[in-house]
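Take a look at this one chain, the form predicted alone, written out in structure tokens.
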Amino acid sequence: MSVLVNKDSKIIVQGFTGSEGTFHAGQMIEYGTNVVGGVTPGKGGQKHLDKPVFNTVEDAVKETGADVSIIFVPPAFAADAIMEAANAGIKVIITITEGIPVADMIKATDYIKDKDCRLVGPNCPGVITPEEAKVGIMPGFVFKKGKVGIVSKSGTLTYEAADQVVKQGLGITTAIGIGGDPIIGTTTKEAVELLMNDDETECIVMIGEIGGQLEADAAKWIKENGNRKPVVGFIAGETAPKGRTMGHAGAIVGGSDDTAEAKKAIMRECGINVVDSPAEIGKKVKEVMG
């Protein structure tokens, strides 16, 4: 079991043939996922990185049976990219792309709503399930599988959390970057429960930033549900300025609710091992596993 993605998902990559589709696409192929083709527009017919390329979506899943798009779409057409994946049938659908004006992706995440998929981002690192598939950029080499899910708004600490995880002598079974903008398509509570419900997870890492209230939701999900499993969560952001954005479009301080300090001790009260540093996330993993 795991989540989102595996060795049998057949993905396609949106914005094949462009310089990051390219870049990445072939890293995902090195790591071994299943990359069953690709679009872009007029381009359809060719072959590249030696996979079919596709003028749509809609071909794309009736020739490949694919299921999991990666979108590498520029930020003017990548919304378009999303309600197009989604029209098609595409069940989890991770958009890479930073910089989407928010008015389309309110319009995005309304066509999407009544359809059957997931999207995740935009503006994350993608979704890997170690040594299965690795849909996204980040670098594979640091993950090895195991026990421990991961949901993290940022890229990097993603990869650190994994890192550190893996160099105690434990793994990962999903790491899950649901991204950094305002509006996402996974928020860290439901990312939170797929890892929650998936079997072979048994303990989570939860990571967070100032901004926004999804770390407290996600908080107070777990508590309400029994704190099933033990969950360690770090907040970035400690040191931010009140009123500016942080790197991330979504990482701004608002009101008192949503600084670092804040969201630490509703995370504490609600049962999670809050660190304070992410060099403890590794350390503290061991010790809630026993």
Contents of the next structure:
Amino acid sequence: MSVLVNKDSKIIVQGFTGSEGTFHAGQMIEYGTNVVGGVTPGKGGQKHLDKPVFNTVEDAVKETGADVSIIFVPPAFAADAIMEAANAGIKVIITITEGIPVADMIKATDYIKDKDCRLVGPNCPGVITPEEAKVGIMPGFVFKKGKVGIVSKSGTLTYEAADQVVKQGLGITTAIGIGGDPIIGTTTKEAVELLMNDDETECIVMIGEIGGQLEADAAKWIKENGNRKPVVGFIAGETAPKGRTMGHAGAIVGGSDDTAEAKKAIMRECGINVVDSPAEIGKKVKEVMG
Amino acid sequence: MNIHEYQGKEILSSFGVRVQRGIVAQDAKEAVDAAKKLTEQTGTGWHVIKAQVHAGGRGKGGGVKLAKNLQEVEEIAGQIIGMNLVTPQTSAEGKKVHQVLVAEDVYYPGDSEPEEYYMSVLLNRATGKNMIMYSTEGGMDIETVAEQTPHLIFNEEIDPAVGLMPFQARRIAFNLGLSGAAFKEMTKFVMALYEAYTKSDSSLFEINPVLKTSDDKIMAVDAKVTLDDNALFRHKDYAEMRDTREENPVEVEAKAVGLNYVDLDGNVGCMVNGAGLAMATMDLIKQAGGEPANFLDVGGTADAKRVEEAFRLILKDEKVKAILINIFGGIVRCDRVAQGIVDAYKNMGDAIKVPIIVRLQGTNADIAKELIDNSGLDVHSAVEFQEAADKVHEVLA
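Let me have the form predicted in complex with the partner chain next, following on from the form predicted alone.
Next comes the full complex, and the chain you just saw is listed first.
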């Protein structure tokens, strides 16, 4: 088992023939991911990276039975791409694109809320189930198969955490990058819930940062549901000043609730094994897994 | 992107939101001309001179003053332009004022007492929807109101599919205790304000105060407007409103070369790929006994040119006693980054006078370490995150 993506996922790439789409789709295929085709409006009928190109997501779904999509479409058109995927019946929509206008995301999340789909991202590194499917831009070799699930807002910090876990002789079930924007699809709580319900996952690493309430919501859910699996947590941004955006549009301390200190306090109260140093994530996982 | 009050009011006005009228001036003479013109246009006798800087609380620092005649306009504008305005939202040195808004006096006497309200439009991150937050307690710091009298703050959440509905605007006007002509004016004001917010792709409107005049007009006396940077591509005219004089000069320079940099007060500079890892690295610097001097995300391509640009930015800060470079090489190979660091270091010659700790992890990390260690430069290399922290501790000791 694993969550969101596995070896049987049929994956299409939206924004397939663009430079980002081409490079990362190539890397995904090389990893062994089951990429069944891609979508670029106006280029339907062509072949790209030996896979069929379609004009619409609908065509791609009809022809290939695709159930997962990864989006590399430029920011001005990305929200539309999300809605197109949802409309065509894609079940898991992973959006890598960074810089989508907030107003567009408000519309897109509202449009997809009643559809049978799950959005991951935007502005995220994607999702990887090691040795089965890499649906994202992460370096595949860092992630070895194992029993630890990872949920994170940040790309390179996810790789860092996975690397530390692997160096402890452990491995990853699925790593989910949820993204650093103010509006995202799958929340920390929802991603944690998926991993809690995954039989193979024995421990969860939850990496957050300043801004918003996502980690606090997840922590409260974990406690209410009886702390079924050990969770190791880290919040980046202890040293970030108030009122300044730190790289991610969502990483900004507004009120007193979204500082790193406040979040860590709530997480500790909810029984999460919080580490203060980002260098201690792997060690802590080893310790709690015994 | 933040803009000035006068620019925010221009945007509001273009969508039919009534605002306190004014003319911007760069010096005392221009201010007098502006005042004369404004009197012709509006009939105002008195004028309010308002410093235009990107910071709230301007009145508290002496940046907003009433002028009762043209001589006072000249005097006050002369005092405010060029001053370093210190407000609760600026640093202790304050912000230099380059221009003032000469505005009409809207607190004139009449049939009823003027009333002030608070109103903002913003994204509710928890629901992913916009909301209008408003209060009867206008003219005050909203955080104080939230703390002392939270029951006087109201929210109206807006459905993304249908937008703000007239009944919601009426509810707002009722909750503010309005009736008659002022009630109708307020519903019009709120509808226009929300239209301005969505059509301008703003991420924050804060109107404090919204004023009911003595003759029952509703208007924005102040306007704090933040535009969504991601949406500026569809508003070229707004993009030109950027005033780089209001920003940190090093941050402006960083932005021009595509680097994401935030200036901080500490003594250890850092250069990292990825925002989350950059924040984590700053935290680690603190735990190692230092203080981060900056946030700097060099992004995915850390080649010699970018590394050199990043070095130059960090070294502008004289407080920097050491630099920590932390790159997790995934798609980008560590040996390439290491080569970039060595090349940048050599190109810059003697400009680098502080110790540098380089931690490269990921693809070809071993080759990269060897490259750094054999370069003959004053660079300490590390592979593990903790090792990097220990080295920072060592060089600061």
